[in-house]
Amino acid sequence: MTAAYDLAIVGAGPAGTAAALGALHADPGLRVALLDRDDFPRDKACGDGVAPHVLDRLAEVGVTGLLDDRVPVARLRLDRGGRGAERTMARPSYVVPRAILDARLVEAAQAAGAQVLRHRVRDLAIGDGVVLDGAISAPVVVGSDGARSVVRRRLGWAPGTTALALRGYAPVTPGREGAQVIVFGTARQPSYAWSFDRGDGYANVGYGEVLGDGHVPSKTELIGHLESLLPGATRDGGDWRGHHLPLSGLRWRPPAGRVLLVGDAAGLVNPMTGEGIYYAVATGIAAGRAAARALADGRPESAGRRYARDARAHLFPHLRHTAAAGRLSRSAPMLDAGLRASAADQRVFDDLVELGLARGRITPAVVRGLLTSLLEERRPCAS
């Protein structure tokens, strides 16, 4: 005997809870199972940055006031080799440990009607419906089980380029209070270290780099790179966790059918910044809505096609621009030009923040700023 649901969601992080919220907002009568191998609250390796755009999307499915008790962070500092930009962002972000954020989202999904089950999915069988581990069945399943997604592997769908990052928590070091600080590497490219003030005396600190030459850095190496770029950031630090980041690319074609992939499981992490929570929530909501429409029409097999159409319409132009930006950021002169242009022009700064945190694009202002900066750098100095 199997437990039957209308929609089963594998993974109860931001992507999975957003899928539940999207489906139940469209049809509150759906039987939605939200499965996760852990109880909540639980920790999760992440930079913990939550852009305001995430809250905009959650408000569309009835979740408001989620972070009203958290301290917003308005300042962003970008640096490479001692040169960079520090400005106030057009809209402040939040730094929220995933132990807090994910638990609140699970509670919101439960309040909307989702049934949360502790269950580690190891296999799925796809036929006229989908059966998980021979125990749970549903006509539509959403895979939101992260970078090492079991659902994705079962579909035979492989992500592209991967980055590796290490995160910990440490007391905020002097000079980095009230800000999100990103320092790009000078020896390894692309790479960067970060210190994000949580607002409670501690910061989320970490370091990440793109993998590609066959070498996978150790924990000791990652901490060493972090300390080199942000001296003092690791002092009295703890809760070190490593995690893989499946970076998005120019082409993104989610699989069709009854099984949908969202967030990290779908290979959606910004290649320029490592940001993934906006993509998780945006694709989760789109998947939940698509599943609800497919079920209402009596055609659950159409859920994947509906989701692919809607998610690509929302994200595809942005993904083309982030793919281009990711390639450009591998060039040290281009990265330096972007930092100089951001220091010189608030609009360039704001547009690059949009590109890195939500669904922005490479705007004419960014192009002009980059070209101007490159030309000025190459112009010979007057004797």
Ligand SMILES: Cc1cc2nc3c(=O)[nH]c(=O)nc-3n(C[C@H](O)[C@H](O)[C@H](O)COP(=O)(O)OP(=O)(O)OC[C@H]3O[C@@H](n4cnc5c(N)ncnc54)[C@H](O)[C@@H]3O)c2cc1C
Given for the second form:
Amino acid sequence: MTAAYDLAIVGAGPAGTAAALGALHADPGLRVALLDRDDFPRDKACGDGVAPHVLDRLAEVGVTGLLDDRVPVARLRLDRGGRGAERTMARPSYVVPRAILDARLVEAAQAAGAQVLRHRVRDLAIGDGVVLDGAISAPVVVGSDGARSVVRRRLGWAPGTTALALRGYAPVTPGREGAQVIVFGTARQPSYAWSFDRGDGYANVGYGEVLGDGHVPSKTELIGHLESLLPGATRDGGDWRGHHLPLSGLRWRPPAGRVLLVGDAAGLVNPMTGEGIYYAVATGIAAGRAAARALADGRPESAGRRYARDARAHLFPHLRHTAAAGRLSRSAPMLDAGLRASAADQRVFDDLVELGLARGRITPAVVRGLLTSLLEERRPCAS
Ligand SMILES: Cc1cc2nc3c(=O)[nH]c(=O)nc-3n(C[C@H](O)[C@H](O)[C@H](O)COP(=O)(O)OP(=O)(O)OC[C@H]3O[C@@H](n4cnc5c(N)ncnc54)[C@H](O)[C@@H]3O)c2cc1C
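Can you give me the structure for the form predicted in complex with this ligand, which would complement the form predicted alone we have just seen?
Everything in the complex follows now, all chains and molecules, and the chain you saw is the first one.
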């Protein structure tokens, strides 16, 4: 006997809950199963930085006021080797422990009508429908099971470039209150350490770097890099947790068919910043809507094609620009030029933040700022 649903969603993080919300907003009558191997609240390795754009997307599916009790963080400091920029962001961000954020999203999905089930999915049988572990069946399935996705593996998808990052919680170091502080590495490239003030006396602190030369840093090494880039950040720190980040690239194209991939399962972390919650929510909603439309038309097998079309239209121009920016930021002189240009011009700063968080592009202001900064650096000093 299998339990039958219209839509089964594997993983109840931001991507999975957004998929449930997208589907149920389009058709509140759908029977949606939202499966996760964990009970909520549960912790998740993350910098906990939530871009305001996440709230914009959630409002489109009827979720409002989710973070009204949190302290917004408006200041962003970017630094490399003691030089950088500190400015107020055009729109403040939030720093929300994932134990809180994800539990609230699960509650919102449940309130919309999703049935939340604790179940670790191990196997998918894909035919005229999809059967999960011989126990749960649905004509459409969304894989939102994160960086090590079982669903992605079953579809034969390989992850592209990955980063590794570790985070902990520690009392906010004096001088870093009320801000998101990012310090780029001077030795390894690209890499950065962060301290994000949660607004309750503690900061989410961490360090991450792109993997590629075969070396996978240990927990001790990651904490060591964090402390050397942000002295004092690890003092009295705890709850250390690390995870891989599957970075997006130029060739992103989700699979067609009745099994859809969203969020980290689809390899959608910004290669410049490591931000992934926005993409998880945006693609989750797009997948949920596409599934609802395909089911309403009686053509569940068309869900993947519809989702791919919508998601690529929404994201592809941005992904091209973040792929280019991610590559450029591997060059230390280019990174320094970006920081100098951000210090010199609020517009460049704002455009780079937008590129790093949600839907931005490499704008003419950014190109002008980078070129001016590079030329000024090369100009010989007047004697
Ligand atoms: C150290 C670190 C710092 C980061 N900092 C930030 C940041 O500050 N801001 C930001 O936007 N992004 C950040 N990211 C990226 C962000 O965490 C992810 O992009 C985001 O969590 C993706 O959401 P998701 O729903 O796709 O996957 P996840 O949040 O990973 O959720 C996947 C869910 O699937 C469940 N699951 C997994 N396997 C199964 C299975 N087989 N069966 C059932 N359930 C399963 C898991 O329990 C989990 O609940 C960071 C990542 C790391 C590692």
